[in-house]
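Only one chain is given next, in structure tokens, and it is the form predicted alone.
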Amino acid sequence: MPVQKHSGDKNSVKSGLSDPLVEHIYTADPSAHVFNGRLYIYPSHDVESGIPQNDNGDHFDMRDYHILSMDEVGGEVTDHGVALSVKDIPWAGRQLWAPDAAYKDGTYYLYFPLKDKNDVFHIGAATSDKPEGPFVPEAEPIEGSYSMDPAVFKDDDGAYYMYFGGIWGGQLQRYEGGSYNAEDVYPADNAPAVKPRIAKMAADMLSYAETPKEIELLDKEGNPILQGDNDRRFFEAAWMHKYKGKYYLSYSTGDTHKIVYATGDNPYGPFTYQGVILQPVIGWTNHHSIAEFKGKWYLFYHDSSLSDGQTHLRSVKMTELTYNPDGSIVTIDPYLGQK
């Protein structure tokens, strides 16, 4: 069980506002939950695959994953192992992508998204008794479910949601139609984007209790957010989390290489867009996630600082996330800070 001291180096060039927080294996997607008090980050798990890079996403043969966790911030890093690998999924094909987790009333939940052996993304659940496994996963991905990048976020009511999602390899455009499409179904550049989804999870947390529904991501003018609009439009990532009462969506505009975030008064939508969280990162992909540990609010994200910018080796960095007094969140540069 590697423990690995995170430094928190602020004037490394090379690292941005942070050093990754481990080193000895590289880890992409993070998504972070405070479980009994203790900070746990739930990534992917790259691995050099030899495949070619493409926009399909090929070369993030991922096969595992490992979690982490850290009773304080800047302090030791403990990588409890593999919780679960891509062979003791019964209905594996490749591919083990973006996972996150839930608690409630006693059992911890992975959900994956993974290509099944017709190459097509769903996403699975996998339970243990403890949040850093190892987990046990269900036999079928989860009814209804398709493309990837799960976030599960619990609202103050107890009800859980799923929120999901990816375009280009993600695959979330072949159900633009409604069903399954196996050639990509893109709207024009001047239509409504494609949307991400969000389904209420049922009571057992391993079903959803409805259909997926599309979310609506507004301008500020109320029109819909537009697919040619690259700089703003949903492609992958999205996560929620709630601040004094408002509901962020935040997600990752894919090709244009930021987080950015829309705002909204329930966890449906629609969601109005307010801006930029992180600037661009070494490496081309963006993914992050936002929770509050111990009063202060952190936001995770990756970068290839420490492959030398090779795209499918990326490591998982955090640094403190600031609101100004309208709700509005602080853009960061990851590499020379807040503005």
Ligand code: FUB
Contents of the next structure:
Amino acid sequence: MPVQKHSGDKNSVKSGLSDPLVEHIYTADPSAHVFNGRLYIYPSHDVESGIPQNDNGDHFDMRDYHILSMDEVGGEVTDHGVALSVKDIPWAGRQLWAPDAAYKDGTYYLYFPLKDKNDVFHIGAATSDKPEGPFVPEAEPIEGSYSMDPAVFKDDDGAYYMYFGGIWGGQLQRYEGGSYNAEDVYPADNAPAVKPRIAKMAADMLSYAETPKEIELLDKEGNPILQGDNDRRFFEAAWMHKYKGKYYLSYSTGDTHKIVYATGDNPYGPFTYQGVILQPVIGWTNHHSIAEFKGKWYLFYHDSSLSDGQTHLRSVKMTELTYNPDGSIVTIDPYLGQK
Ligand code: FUB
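Okay, that one was the form predicted alone. Can I see the form predicted in complex with beta-L-arabinofuranose (FUB) too?
Okay, now the whole complex, with that chain kicking things off.
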């Protein structure tokens, strides 16, 4: 089990606020959770696939997951080895993308996006009695699931919700109008943007308790964020956290490369756009999670600094996240510091 010492916050031009948490493998799309007082990170495991880059993301041909954990920030980071492999998933086609995890009643759940044998993304579930796995996958994807980038949030009342979706290679645009359409059709630039989705999890945590719903994203005047508003519209990588009773939906704007956030009063929204959490990182994608650990809030993200900018070879990083007294989040420039 490789163990690496994370040197903590840094300020070199290339590493910016953080060194990669591990350097013996490439990792991306970090979903962080605290289980049993230990910080666990559920990342994608980037590999050199040799597939040329395209807008479908074919070059992101990941084949397994490794879970990372640590006792303290700046301490040793443990790579727990292969937790789930594409070859063990009965419905697998290709491409294990950004996962997430949850815990309920003695079982840990790993949720993962994967293309089926027809090259259509769905979201799968796998279970383990340990947070680091190994995980045993279900025979079929979650019924009614589609697209990618699941993020599972536990509310204070014990209910769990899955946020998901991503446009372009994530295929969410194929569900505009309510049913699957193999053609990639996007709303006009002056129409409401493609919306992220939410579904309440059933008690078994392996199925949805409801048909996934669209999430409204509004500007401060109450108007829908439009498809042509590339600086604010949803692209992929939704994450939900709650701070002082408010629900914070954060996500990546994709081709404008930011992590932004919107706030609301309940898990379903609507959510009102507030601002930028993380400015663009080295590499094309920007993907994050937010978690509280030992009394401080942290942003988990990735960049391609270790691979000299190769889009599909990323490394997970973390840095402290701070709130202003009014609950707004202080924007992080990953290479310059907070401002
Ligand atoms: O890692 C593959 C994809 O890249 C993720 O699913 C997206 O969020 C982006 O980070």
